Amino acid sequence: MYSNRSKSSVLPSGGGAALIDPSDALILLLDHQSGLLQTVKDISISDLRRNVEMIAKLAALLEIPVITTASEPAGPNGPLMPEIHDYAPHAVYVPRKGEVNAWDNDDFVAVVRSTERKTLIMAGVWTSVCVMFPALDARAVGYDVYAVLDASGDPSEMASRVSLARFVQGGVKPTSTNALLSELHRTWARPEAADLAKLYGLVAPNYAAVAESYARAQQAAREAA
């Protein structure tokens, strides 16, 4: 069982008061299944998979618990993308009994509750179903819920726009992978800084090029000294 750390992430200045507290965060990756991924049209599959990979790596690095689940993985929706459990080996998989809405599954909800964490970070395929339904249900029972939109996907741009509107109406907070990374990162003055920097190259590949150019310039300066 995970428990909340006693140390607050809110600074004396008030910084962090409106941000996610990593010690209270739980990541739910819902139905990132091979069959469903082929129906996604609002984001490229390569971008979607890279963003999910980043979240898995971030969770492992910062020791944030992860729960995964899939609806009918033996059917046409397909198995979960393997990157999640490869990069977040601590992730807990909860099988369902055919429920479309993960929150309809008692085992899934029980595992969520067992973590004693109240801030849920969700991503999945489809956004309008696999993320939307459990997000609204979790919000209704008092959880603080974030939906990572670019680690999720839908069959059309229209579905994405409708999903965003319904999230906001239902009190679910939309976010993105780079915002999530930065929000949980908070400061470069931490021992994981070098590893966190590598994750920025996943969510913003051009940043990786900037970092490589900077490292080479620093090397050249040292060699010339």
The other form holds:
Number of protein chains: 8
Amino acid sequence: MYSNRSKSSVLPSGGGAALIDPSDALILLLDHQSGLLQTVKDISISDLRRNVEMIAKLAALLEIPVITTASEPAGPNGPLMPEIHDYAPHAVYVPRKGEVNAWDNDDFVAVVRSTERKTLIMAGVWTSVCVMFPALDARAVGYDVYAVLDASGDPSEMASRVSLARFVQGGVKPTSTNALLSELHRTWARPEAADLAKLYGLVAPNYAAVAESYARAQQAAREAA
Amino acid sequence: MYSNRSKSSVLPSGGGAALIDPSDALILLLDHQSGLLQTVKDISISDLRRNVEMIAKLAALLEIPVITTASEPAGPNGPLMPEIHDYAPHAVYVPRKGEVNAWDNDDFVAVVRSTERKTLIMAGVWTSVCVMFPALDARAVGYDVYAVLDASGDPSEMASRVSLARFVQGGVKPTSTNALLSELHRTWARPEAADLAKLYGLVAPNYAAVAESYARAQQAAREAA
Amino acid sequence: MYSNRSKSSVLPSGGGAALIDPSDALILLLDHQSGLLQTVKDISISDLRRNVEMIAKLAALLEIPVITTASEPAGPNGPLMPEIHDYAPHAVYVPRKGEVNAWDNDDFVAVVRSTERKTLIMAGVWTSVCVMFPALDARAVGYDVYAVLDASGDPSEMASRVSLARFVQGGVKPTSTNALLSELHRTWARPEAADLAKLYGLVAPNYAAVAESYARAQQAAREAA
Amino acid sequence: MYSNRSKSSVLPSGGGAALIDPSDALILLLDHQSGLLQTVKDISISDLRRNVEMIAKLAALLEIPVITTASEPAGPNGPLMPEIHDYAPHAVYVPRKGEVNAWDNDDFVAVVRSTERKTLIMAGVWTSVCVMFPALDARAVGYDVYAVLDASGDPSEMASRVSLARFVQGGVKPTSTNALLSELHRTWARPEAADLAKLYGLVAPNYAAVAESYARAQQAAREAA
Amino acid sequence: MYSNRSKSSVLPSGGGAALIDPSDALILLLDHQSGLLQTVKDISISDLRRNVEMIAKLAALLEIPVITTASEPAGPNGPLMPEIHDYAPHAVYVPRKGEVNAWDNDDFVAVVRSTERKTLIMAGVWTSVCVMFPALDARAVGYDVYAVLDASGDPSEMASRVSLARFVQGGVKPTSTNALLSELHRTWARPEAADLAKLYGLVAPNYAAVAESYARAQQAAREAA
Amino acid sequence: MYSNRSKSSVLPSGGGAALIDPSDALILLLDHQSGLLQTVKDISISDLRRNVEMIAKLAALLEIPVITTASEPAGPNGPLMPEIHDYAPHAVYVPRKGEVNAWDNDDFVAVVRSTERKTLIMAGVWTSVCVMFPALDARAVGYDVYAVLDASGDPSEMASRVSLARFVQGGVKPTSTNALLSELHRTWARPEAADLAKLYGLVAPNYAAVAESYARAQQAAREAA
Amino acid sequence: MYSNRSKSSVLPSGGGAALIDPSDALILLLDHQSGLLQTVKDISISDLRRNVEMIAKLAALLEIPVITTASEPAGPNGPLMPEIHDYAPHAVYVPRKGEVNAWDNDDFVAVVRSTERKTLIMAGVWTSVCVMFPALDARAVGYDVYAVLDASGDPSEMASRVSLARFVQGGVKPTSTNALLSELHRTWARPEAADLAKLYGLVAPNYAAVAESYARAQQAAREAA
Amino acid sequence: MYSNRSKSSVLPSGGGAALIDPSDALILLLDHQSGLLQTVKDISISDLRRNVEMIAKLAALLEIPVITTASEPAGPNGPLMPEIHDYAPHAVYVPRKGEVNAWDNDDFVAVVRSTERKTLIMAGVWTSVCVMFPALDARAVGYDVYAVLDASGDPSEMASRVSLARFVQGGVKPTSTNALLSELHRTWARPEAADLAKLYGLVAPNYAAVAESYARAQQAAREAA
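Show the other one: the form predicted together with another copy of the chain, since we just had the form predicted on its own.
Below: every chain and molecule of the assembly, starting with the one above.
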């Protein structure tokens, strides 16, 4: 059972015991397609796309594997939002054969298994379908599953609240994009710190203005010195 | 015990292990009556009726049995919304004898049992009463119960949030109409695909416009060719 | 000047002096296109389409002329929502030559003028553009202009509030679909009363349930008699 | 012209110059019917009914004339809410003959004129129709018209905002039930003060609790003395 | 252990197995005081008081015992809202000696125990304190506890959501006033049906208008006969 | 006529021509009483009190005269919030004799007139009453009147929107506390700049954190130098 | 007087008579500074910045002059958001000497006058201050002034509503970023059409997805051909 | 195991069995820094700071130990809000070495352990990161952990809802500042009662006005005696 896997990310203080081990993590981005995005009502399309963009950039920066898939992209559901593969060029795209649930597709599950990673971080449109179904099915066979709610989207606020409850009930761990960033980031004492800092401006746009103010205040102090 | 029933809907990939088995599913539509609809405050009456209409059409299309019932329909509670039996002519109506809780009515429970199906999909008005009471009682005797929150209605936002929590606490699985559609739909590689596609425009009205745009764009491309 | 035109619709009581004269009214439905509909955020797409559907049916029922137009319908903006011409087959479609503002198009203005009607009832997507621009231009040359806010749509709540203010500032009269229905309806003592009654269920969906309850209550009383 | 009428309610300080003169005021309560109330979405039905109840009680207490009317009360629109005539037994009911706009009805206008009062205070359901139409028509012939927005109701928030703008554009003065109470109340130095105090608990339910706390605090002080 | 108590309220169909047994129920109304009511922000004070009024009337009608208590009623917290003892004259008031948590008070717990009832239905202000603390303490010693969220109040929406989650986490069952009414009501085939029907208008004010419309429609049918 | 008064505050650039002249300004704070504050629903009580506190401090800093008054402060309406006279010790309190409208009180109007200032800046609870009535009456005799909406309060969101519309209709200029601060502040090149800067943290609490960040960033730059 | 200036942008149809003449337009971007952005509460910072970015790009594309200014940028207010000068390199920055109101600054007004343009399009933070004050002052000397509400920001929703009302009262025309784009765009039959199309995705992010779907649908049609 | 520790705070009635034992409690205030505060969107910054201020004062009053820490306070994240150490001078500040998760820092965990307290009360910014990570890690090693949601902040409403769910799922107890105050307060029969009473005005600002009204009402009663 994977739950006995020792986590390389647990520190001597005990920190990280309950958190994601980045070396065991696999990101699944499911059906972020232009047509489906129009139906999302629990988050603005710009916030949603910016959050997904952040995940793509984060995965590329920290070298976490990413699998994408799409549901009937030649039909009305439309193409995947291009930011994903633009910012995460290492992502692997797995086509499906009409299955709504990615976990119904043999190829998709095979690629997941081939990574030998047991912590699945999922986001997609709709949350209640494209994330929920593979999340529950993966949980049923022992994966540790995280659902990133605000990098996903549902067609109503009510559906969104229901999805959150159903995830918890099914043993899937709900999270948000900003928490995912911090949970994989872990410490500022690492070489990628400057690049990571920029990602915070994507999940919390006020943070970008904080940084601009900070730089200007320091410049003013130096000029006054 | 039903939980050991093998699901015919589980695929070799493991897909569907945690999802509804359509061949075991029974839909219960409880007290969607014109008078009670006026008291619903957690969803607009037009969204609610359209969601229920979708369930009726879906059940007819996929030949899933439906049982309806009403609470004192000759009194102020009013008649069932006609869309249900219009779009699901195979639905069976069971009158009650004054019981608020459908599960208190012997006839109703007998009809449920006669189907030999163990996965109950319930929706009704009020969520906190007409769905909650039979859901909890059915769960207590081992049924797998789904409550479709947005095909149901409660008299306040607060009551709605409370209902969601009580369902989860009681082991009832909350879901939304769009998720139900997708969970029973399962794959586009089936003969009903075109009919199913139309149902998505009911649970996500933006999707209908997506389809209209798609068709027009293709026509433009063909005309330009 | 049109403002001196005597209104045939003013009653001996003085009723109607400040209201629309149906015989002088012309309805302009501007750019209700599937692609643009996706950008609307101040009203749900289902409410918006149902309101426009109501206007089309009302115009057909009361024989009020309708002009439609679309902005680049072969491009991403997409086709007009089909309900308009389906329910108002007498509507006249005027193609444009790339102009954003319908009033910039000679053909459009010529068709408007040819009706010799001076009360323009406008709706469209976006409110702040497709309705605002021709509304202000038409007002500038003396037309009495009504903007139907909830049969139109804007890309944010803030844009919507701004549009309402700019209409009032510019002398355009804001109205809502339900008010338009009642203002043209005017009295239940007319042959179209039964058909008009059905239209109220479109602008106020609770009203349809009110009517269902009413019919059932009367049936119950008769059965009890 | 009525605008030259001297107001008996203007005080030596100049106070009241811009306010309602109670001796010139006439209250019109239009179509507060049980069926129409179901369609109201810009105020809760309980707040709306309590506000109308307050107006009825206030009119009775201060002996301000009230005229009521209803639209097809034997049909789905339903009966007037009984609180009005219960609490304002002096109110005069004027039946209509199918007219949507009360000002279209000769009898209604005749009764209004017979009071010789020129300040009309109107409320009704829908705001955008049952209040708007007679308000605009009455304003057109010189009446000073007040529309009590929260003793009225519209079928959407957007319709409600539109109604407010159209009233202002048309020279109708918008007001709220609490302001109406205070504007007619005018001073605590009058014999009806105790009765008026109770009415504040209807327009601002927190005020009733304020009064309960006040009485208890005084009792505690007296007991401690 | 109380959980083995046979419920007299379970029907042959199995109905009621998961529901409250009225003969085992005890209602605790905690600190609904005029000063504390001013701090409630998750429900309007009028809705809150009307819901509590309903519980008082329901308890009196069905002869369910009620215990009330107040926190420092001679101080700023103020007196209990008078509706409780007015409408439930059988309610027993237990004074406290400064304890915030009613379960800290020996007298209060003794009165609870003396009823020999094991199903506690609690409401109070604040939800997160006056209901939460005794609810958790009672649950800890084996009581079956229901918290009526909308007959209680918290000082913010966030506090309210937190309270709901903490109840569920602690094994307390959340419910709403309308569900409580229906759960104790159980069937229309009982002598109190007419009185119970009136209570629905308190928890769902639209229902009162539904009933008014129903009566008028039947009258119209009879008059037409 | 006061409108011909030359404004000392108009600069050579033309700046200030349409703005308040501080030397002509008089602040009226009306009925900010603890009991009435409980009934305010269009702004949180903490934001409201902080805004009023800012006005008091601003008036003291810039030596702008302030008049306060209260309605029946020995009764349930309660005492004035103490911050006003604490922070604006120069404010003059004028008791009333039961009048709801301060402009009905001879003493109040006399004190206003004695200042010989013609620009009245008003705030109070309720906006629709305690501010509206004197604002309209003062406007009627030629004063230039500003109503500070967010240093005032109304018993509902709807009443608040109605008040804003009625002010505009009546020629009263609506403003907000932050705008008032800036309009009287006018320039950072003045001796009170540091004190004024602190006031911005009251009307926009994020600004205080901006200033804290700024100081720390400068300190860090200096330490790094 | 500028109002007699003939507009080069009015078409033979009369279109544009009431709209902005691009050749007479001048854009003023006022105090979009990182510190002030933190205080904005009526629009998200990401929407606000994207709208300002759009205006900068539009101005550059259509060669409309832009003037920027900032309030104490070396202090806590912080630097201008860099997007403005990045995307509109032709913009002219005018420093101020501590004045809150840009119209108080001689240099600023001189630069405005030097353009000889009379239609001022303003946006800034705060709306109620940095836009309001120069807007009213400029209007007072005859400029035609537009305030772009959603490219500006206020510290509360209430302040935002108040600002809109005060603009209208003062003769300033309120508009939104999407309307500004369309009003300057005017026709798709121009060489900049493709570049303009991209700007729509900034003011209405759903539009970008509409375009992505359109392109993919056409590709699918071509591939199927 | 700490769960067997006898609680000194359990009363003979059983009261407190499920509540916090103040003598076992330790408060952790994590990263309440001026820069991070700008990114909080689920609570206003003024409410958040006032809640944290209350906790600091409460800890000082009841002598409950407090540990604070900050994430890169010399960088853009900014300094801790000064209220914490101002009002809780006994609080211990533990610097970190770049770790995002305080539980990753050996010093921090060592200080926690040194207190020998097993009930951790945590608040911080962001809730989903700075509170969530140490809360889950501490829970994993057996601490009883409370998360004070409204003394913490997340960058969106959705993130906030997700955090609440993840806390519950992970066995962390969610609470609110007002509940924390009452849970530690426990009884009015203690010497600190007067000081505690003042703290209620911080978590529920209406309560301060309740107290002002109470005092004035008593004064009035005494003066009348």
